[in-house]
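What follows is one chain in structure tokens, specifically the form predicted on its own.
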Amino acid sequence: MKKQSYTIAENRLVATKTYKLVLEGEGLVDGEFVNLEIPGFYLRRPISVCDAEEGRITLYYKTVGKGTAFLADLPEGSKIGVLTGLGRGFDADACKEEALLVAGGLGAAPLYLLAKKLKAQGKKVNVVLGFNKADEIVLVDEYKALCDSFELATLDGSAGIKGFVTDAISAMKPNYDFFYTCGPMVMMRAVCGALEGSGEASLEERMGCGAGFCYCCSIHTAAGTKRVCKDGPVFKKEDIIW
């Protein structure tokens, strides 16, 4: 874990209640998520890392409460405190040749960085994204430019296949030797139940410290009690107790 100060280079609305936040600072960020220090709020906000380059982090977040609403109003050039190096991420090496990535909503953000890693290793990447409706869609163009096959689903049918990500998976009929998923818990439960073989899922829980000290994000797994922020948020399919 490392505490740094970053400058907001971009903070703009890209979909309904959804913002793209680009931070600039020194060094290369590691970890699955960062914790943002929002002025006037006691607890930091954990946000998954969508992309990370030298001195630059890209995040996506939704305005769901007072803290994220305040964050959305911060202008470019503002300084913000960031805790980096948090969480255990996806294991790109678990995929041997071809991966399936399944995301719901803003679960598309952390899977994008994984997709880049898999492609850099010379592996094929199949992607399925699901959203409630078209005005919530993000990162579709970025995924299409990167992956080998792509399918989109919306619950109301306003874009792509009408239905769930599981319907889009059935339409795609992808080949894969390992799968990765991130999104709402009910979606990931359905994905892990429907897909054969091994995979990983990135879980969500309310976090206090984000570094494993407070234990408020503890869950029961097949391997015992684990902290989502420290031992996860990514867990193997077979270890998750839904």
Contents of the next structure:
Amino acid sequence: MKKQSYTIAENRLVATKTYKLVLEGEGLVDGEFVNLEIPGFYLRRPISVCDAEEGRITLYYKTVGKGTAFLADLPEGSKIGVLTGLGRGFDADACKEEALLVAGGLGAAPLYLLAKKLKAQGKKVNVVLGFNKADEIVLVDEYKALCDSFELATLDGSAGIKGFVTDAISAMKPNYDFFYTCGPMVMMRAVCGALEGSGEASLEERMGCGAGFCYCCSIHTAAGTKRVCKDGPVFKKEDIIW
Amino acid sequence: MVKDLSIELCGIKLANPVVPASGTFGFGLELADSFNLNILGGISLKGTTLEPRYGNPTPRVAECHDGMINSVGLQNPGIDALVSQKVPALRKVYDGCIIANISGFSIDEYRTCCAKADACEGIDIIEVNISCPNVHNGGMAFGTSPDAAADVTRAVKSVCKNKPVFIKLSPNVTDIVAIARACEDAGADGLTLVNTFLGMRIDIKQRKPVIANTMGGYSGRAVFPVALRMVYQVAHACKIPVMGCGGVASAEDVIEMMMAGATAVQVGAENLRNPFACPEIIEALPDKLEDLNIESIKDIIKVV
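Could you output the structure for the form predicted together with the partner chain, given that the previous block was the form predicted on its own?
Up next: the whole complex, starting with the chain shown before.
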């Protein structure tokens, strides 16, 4: 874990209540999420890393409360305190040749970094994204440019297939030897229940420190008590107790 | 200018008075990759009970103005794992003062755990938590009456032959001085105060408590003046040393706590918002002492 200062290069509304935040600073960030210091708010806000390059991090977040609303108002050029190097992410090596990535809502953000890694390893990547409505869609162009096959679902049918991600998976009939999922718990539970074979899901829990020492986000798993922030947020399907 | 930051607690020398508080620093090793732990005056380990505990259901944390509520509920691997694994592992990388924080649900449990901690080579001080607001039928129940606090103190002192025993007090009481005096009279070697304040938040959209366990312990910068007042009252009423705790977030806060009567100062919730809080505070102390014309930090203990 490192404590760093970044500059906001972009902080823009890209979909309903959804912002793209690009931060510039030093080094290449590792870890599954960063913990942002929001001025005037006591605890940091953990946000998944969507993309990381040398000196640059891309994040997506939703305005769900006062803290994220304040973040949305921070202008470009503002400095922001960031804890980096947090969380155990998806294991790209678990996939041998062909992966299925299933995201719901902003779960699309952390899976994008994984998709890039899988493609860099020469693997085939099939992607299913699900959103409530068309005006919540993000990252579709980025995924289409990167992956081998792509399917979109919206609950109200305003874009792509009408229904759940599981409906889109049925339509796609993808080949895969390992799957990865990130999104609302109910969606991931359905995905892990419906899909054959091994996979990983990224869980969410209200965090304190975000770095594994306060034990606020502990959950029961088949492999014992685990901290979502440190031992996860990504867990093996077989270990998750829904 | 080189400043003397060292202090002494019951004959144990600490390089400086700054100690991460129990529950806000895990078992120490969790942060060993982030900075050199040997900077720290001491480390108070996460509260430990006889049996391993998962703790309370999640959510266990709620944000507040200038603070937070936690309801972890003493998640820990049990005293046997503490003395056989956690402490020896920390000892490999940390030379400073290790404080074992012991909790219990009965006087027997406190006694058994403290005896095991007293026999553990790597532990320097035993801190007995009679003030956890997050467990039923234990913890705080022992810390809210002078008689019960004295009973626990006598029981643990009867088995702790090697190490000083600090009793960690709850602020959720009418008269903290009466409880502090009861512990001192029962043989406590020192006191840590204060633990968290019983608090609550409600999610107004869902019309239910934010914390799964309904209530939890409130801590953070907001509680500093209240904690300081209690440290002042207790330090002036008792002869045994006090570790001050509650809302400490800066080198100035450490100095203020010590002027109120604390010999050492624990940093708690601040670690959660800034895991580097303790090293940053320690690094800032010499310049603050210079500004105030203080040569040795011991000289300011209870000057007010």
